[in-house]
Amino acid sequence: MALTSCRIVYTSKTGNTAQLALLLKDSLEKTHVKVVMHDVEKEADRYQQREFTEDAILFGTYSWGNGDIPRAMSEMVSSMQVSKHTVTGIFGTGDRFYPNFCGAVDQLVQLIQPISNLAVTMKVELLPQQHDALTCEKFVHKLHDRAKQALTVSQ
């Protein structure tokens, strides 16, 4: 299967979470992939069917108390319907300061990987960073790679 489309979940507090979503959007639109943005806070309504059909779905999450999951993003994701086969990733922004350090990362693969192909995961401390686009841009190699495993697989 040959990446085409992505569709980015995400949710930010500060806006550290939004921008990275945004590089993740340009390192794919850079391999020709048609994203969709998805702010879960701002467009709860909008998204009442929870069956995408994106090739890709993105989760990006800040973490909130001590690791936890935001509720929005918690809602959407036991709301959802999502292929065994939909390739994932999960990423999030977070400040080392707290022991827990992007938990709501972690606690979101315990969820998505059951029930899905999840690919990869990567966590950015703070607002991202210059040298965070290149960590964007083997994220987004990962999940063309897993996309392809998937089409091997499937053949």
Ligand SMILES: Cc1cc2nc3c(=O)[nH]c(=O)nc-3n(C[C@H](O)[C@H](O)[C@H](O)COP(=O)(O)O)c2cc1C
Given for the second form:
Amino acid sequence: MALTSCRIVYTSKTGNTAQLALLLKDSLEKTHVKVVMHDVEKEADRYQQREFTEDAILFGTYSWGNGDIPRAMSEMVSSMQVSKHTVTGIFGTGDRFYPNFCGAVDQLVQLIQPISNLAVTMKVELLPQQHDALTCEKFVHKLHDRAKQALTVSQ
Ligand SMILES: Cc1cc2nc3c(=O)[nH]c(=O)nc-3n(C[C@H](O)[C@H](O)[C@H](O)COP(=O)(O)O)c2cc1C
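Okay, that one was the form predicted alone. Can I see the form predicted together with the ligand too?
All chains and molecules follow, beginning with the one already shown.
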């Protein structure tokens, strides 16, 4: 399967994760993938369809409490429907000041891995820096690689 469409489902309180989501969007678009940005904290999200049909879904989150997933993201994950074949990726921002750095990313892995084809994860400290653009490109390459592998296996 060639990766042609991707939904980036994210949540961000102070903008760090939103910035990382935008870097990933840029990287994906450079590889000709059509991207839908989906902020789960937006009011309109309640009315959105949660049966996702894109080739890939990315989940982006900050960490809260003791490395916890913000409530809006947990609710999204528990109410959405994705195919076991959907290629997924998880990314997050956090602060090493806290003992459980980007703990929400680890928690999301536990939820997303069993229900999809999880290809890649990424943790970034606070606001993404210039060098994180390269990490995003590598992240996107891994998504493409996994999508290609899925094609080989199903042939
Ligand atoms: C009350 C509180 C608890 C936090 N807990 C954690 C944590 O457990 N682990 C972590 O890595 N970062 C933690 N953070 C830091 C945020 O996850 C980090 O600043 C993140 O980049 C914010 O993302 P955003 O700008 O997208 O909202 C916490 C921040 C606050 C204010």
